[in-house]
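Encoded as structure tokens, the following chain is the form predicted alone, with no partner shown.
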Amino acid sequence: MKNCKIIILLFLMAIPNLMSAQEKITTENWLSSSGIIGTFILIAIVMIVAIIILFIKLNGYIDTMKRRQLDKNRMAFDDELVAMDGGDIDAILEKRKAALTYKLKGNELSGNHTAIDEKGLIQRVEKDPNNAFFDEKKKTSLSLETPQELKKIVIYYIGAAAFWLVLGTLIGQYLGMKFLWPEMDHQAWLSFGRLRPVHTNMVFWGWSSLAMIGLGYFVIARTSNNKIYNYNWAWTGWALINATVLLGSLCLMAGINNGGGEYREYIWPVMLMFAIGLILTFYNFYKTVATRKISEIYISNWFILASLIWTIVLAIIGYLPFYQDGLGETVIQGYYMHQGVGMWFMTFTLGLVYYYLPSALNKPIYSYSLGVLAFWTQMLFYTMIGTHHFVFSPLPWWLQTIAIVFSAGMVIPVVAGTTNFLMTMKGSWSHISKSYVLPFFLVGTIFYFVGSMQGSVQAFRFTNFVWHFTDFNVAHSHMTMYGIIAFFLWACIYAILPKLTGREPAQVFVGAHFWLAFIGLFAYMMSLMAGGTYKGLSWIDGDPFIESVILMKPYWVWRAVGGSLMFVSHLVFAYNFYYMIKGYTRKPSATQKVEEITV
């Protein structure tokens, strides 16, 4: 708990330099901000990370080729045994012969006798028994003991989730194209304003949230060591989430929605079938959960079912007939569509980390106090920051400087859940080069920290002055919805489903996908930083609105840049899907052993 108390105290020492930094705002050298300067630092952390990670793959390349040539040296070493007279092969057949049948003594490394080791047998000596030995366990085809049944639910969760991926983000790619070449179509259900809400909400309510649901089935069913209370119930929230976006996508391309509130297009019929499946999944886990095998409840299952809590309370709020017009509409928007990504993107997929990290490297979390503290402030502090977006609006000044206030509070559950993570990830930085688990992780991790830090700068005054409406706030949604949801999703499938299927794919085409998504997404959001800062700063100096339009043309070049290797990231990972679950339905059999995982 120390380290919960220094971080509380730091955040309540940093508050008064936060709010004195909103009083005065002017454009006169704005590069001095406070906001300004802390996203350059946060940005530039990413760009260290990439580098640590291409370095450390780099080094593993050199070291297989090295091996490689070490092969060919044995080789050649053979080749000289053949050319050998039969004197010389007896000799060396002697010694073999001598070194097979050396045994141990059992007191070479023990009792009161010196250490020796004469046969070279020793590769490592550990003296720190709180460091495991193999801290992530090694490539296997052995098959976790789960039930037939839940592995199909996870499978067909990810599954649907894949598709909506890749068509949610043909559509983000068709529409970012569409900046550089408005004429390339006159359709009007191909038209921006009704695709852009299709493109967001297949990938907020398709891929995330299914990908999600379908990972936590596992969590929930593991760490209560108990079987999930009804999979009829699971297949029927998998149907209804699934036709929530299908015919929400076809109402919207009709010209049918709620009006202008994002991530809220839906209009209330559709919305309510997924409503309805967030109810059947909530209390399917509640019940597994109630119902569990063992007295603990595990930190994961704490995030996942507060998040389905507060989400099933959100979609009913956000519908709700006298929010929908009015400051009252503008108000309940903001808490809508922040809450939709902290209280449930967020707070859900944090959950599925707390359990598949220290999963996947064989060892617990760092620290169940960190994981608590991050848990409860999320919730307080998450709850009322989404005013933030409206800034400078015609709402009640204290309401804005609250959400400011709660924004800068957001630091406590970031530094905490980041610490946490990264103290877990401790000693096991070398694996990193043996397969993309880890960076996946690793990058969801950082883009967690510099996301959510970049999010509560840009809710100082003068920042949002500066980046407001423009197509910075863009950047910010994909390097927290992509960099952080995404990479944290796609490194929980890549260590759970080969261990469900037994079939592990190519690790260069895992590696394609990463590098990819990854230089996709920095291109994707520094080009619309950029010109997001340029757009915003030509508003202030009161330049007409069409050349704030014309200096954004070589930025969005640079978005359809990143969006491509983004989207071609997409269809690699929907085939080293297909690789994992081609043949799963096999059973295994009798005599395979069963794989344990320490949570």
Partner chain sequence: MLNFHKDHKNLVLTAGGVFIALSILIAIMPAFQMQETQPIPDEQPLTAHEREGLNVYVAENCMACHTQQVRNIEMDNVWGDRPSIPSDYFYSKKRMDFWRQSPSTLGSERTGPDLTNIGKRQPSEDWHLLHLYNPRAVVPESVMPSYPWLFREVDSAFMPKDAKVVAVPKEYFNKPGKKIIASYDALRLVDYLKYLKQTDMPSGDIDDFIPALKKIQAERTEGGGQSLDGAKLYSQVCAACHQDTGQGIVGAFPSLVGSAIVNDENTETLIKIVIQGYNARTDYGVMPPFGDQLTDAEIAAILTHERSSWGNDSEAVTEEDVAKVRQYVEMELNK
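Think of the rigid core as the biggest set of C-alphas that the two forms share within 1.5 Å after superposition. Numbering follows the first chain given and starts at 1. Quick caveat: nothing in here was measured; it's all calculated off a predicted structure. First, how it differs from the form predicted together with the partner chain.
With a cut-off of 2 Å and the rigid core superposed, Met65 has a Cα displacement that reaches or exceeds the cut-off between the two forms. In the core-superposed comparison between the two forms, Ala98 has its Cα shifted by at least 2 Å.
The Cα shift for Phe322 between the two forms, taken after rigid core superposition, is 2 angstroms or larger.
Having seen the form predicted alone, the form predicted together with the partner chain:
Shown next is a single chain and nothing more.
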């Protein structure tokens, strides 16, 4: 704790230096600018963690190889036996003959005798050990006692989310290919301009939001030791949000667009349904927490309740018309698009992680007070930084400066959150190779640090100079909405669904999902970051604009490759989801004993 505070203080002291370093803008030594170096370091962190995970996995594989080598040695020993002289061989053959005619009675290991393991040698009984390619993970045998209604709500929310994820990223993938083949189709409703907001809004409000709320229902009920206040409202919310995404997408494809401001392309009657859905959800959560059976409000509920109320306020401010003429609209746009990410997705997901991460590790969160610090600083700092999307724009310079200063201040909640999660995982690192849930949490945590910090340094004036308007922004938004939010959500889903339904997904497929998504994301963001940087430098050098289009082409190819891997991973995820929920109602797990287990 004390160490953390010191680190945070040091960061704060360093901020003014970082800021003042931005005054003189020259590209001569752009590589040594603090923002660029910061980004390099942050990306290196992801690389290193990926390599560590890979090494842990490789180590497991090498162990298996070693075991095989031992087996081989034993075979060599057998060969030696064969090379022995006639008399000995005859004797052995006699024995062998007797052994061949020996028959088991069939009750040696079972029958009337109970298996005895006095010395506790048996650690794991594996019924199907013939999986030659992958390391076996521990299985979750915990089955949580959950009301059938709540189970159904969680499953339906996640199910709808999975559907929008697959459809939304299919559209994203299609859009990515349009950069390479702009003549792919000639349908108005499939054109790039119309489809781009369909993709972003679908994965925002369809996938992430529905998955978050579904997982949130479980957290709220569980940590309040209470039943959900009103199940019907949960269903109404589900229907409203799904209807929002469906109608909103159709409107956009038909060319009915609110004004093209990012993430508020749905016209207000459509978005109103989403807002009502959120208000219902908030009231439902609030009432459940208010009638909780324990005195403390768990930190997860702070984040979840606050994110709902913040987002309701945000949607209202974003759509009210009174102050949105001229550049008033632009001020609100910066505020809205940034808070949509920060106050809704990030805050809610952090709340989920504060519950699911400790519960997956079966230990308490490292520091409750760090969580509280992260909560209040999230509110204070995140709210102020929307205008960093409009640096150098005609918006007031002071507004831009506030946004940049508070972007740097985001170090505090981010470092607090990251420290908390990593310290909670500390001591359980060995579980990473044994669990299929933890790698998702670890990658989410690392991206939480890297993606958020990269966003902060990108707000600096120099980095903005190079990267603003380029594909670098697209890389950043995927690094955060995908690397942080989607990975955390998958971690939570894989952590909770098997416990609710009693059915585990095939580990091979969870592994395939993880690696396809991770490698895909890495290819996606690295190519766009590199391409975006070259694009920005080409603009600074005053090259003709079309040069920057031509130079992006190879990077767009790699983006499409990365995007394809990500999309395939979502198909695998959808299959895993289907497998986990298939026939879950037939096995009423309420009768099973509740056990404690480490996953």
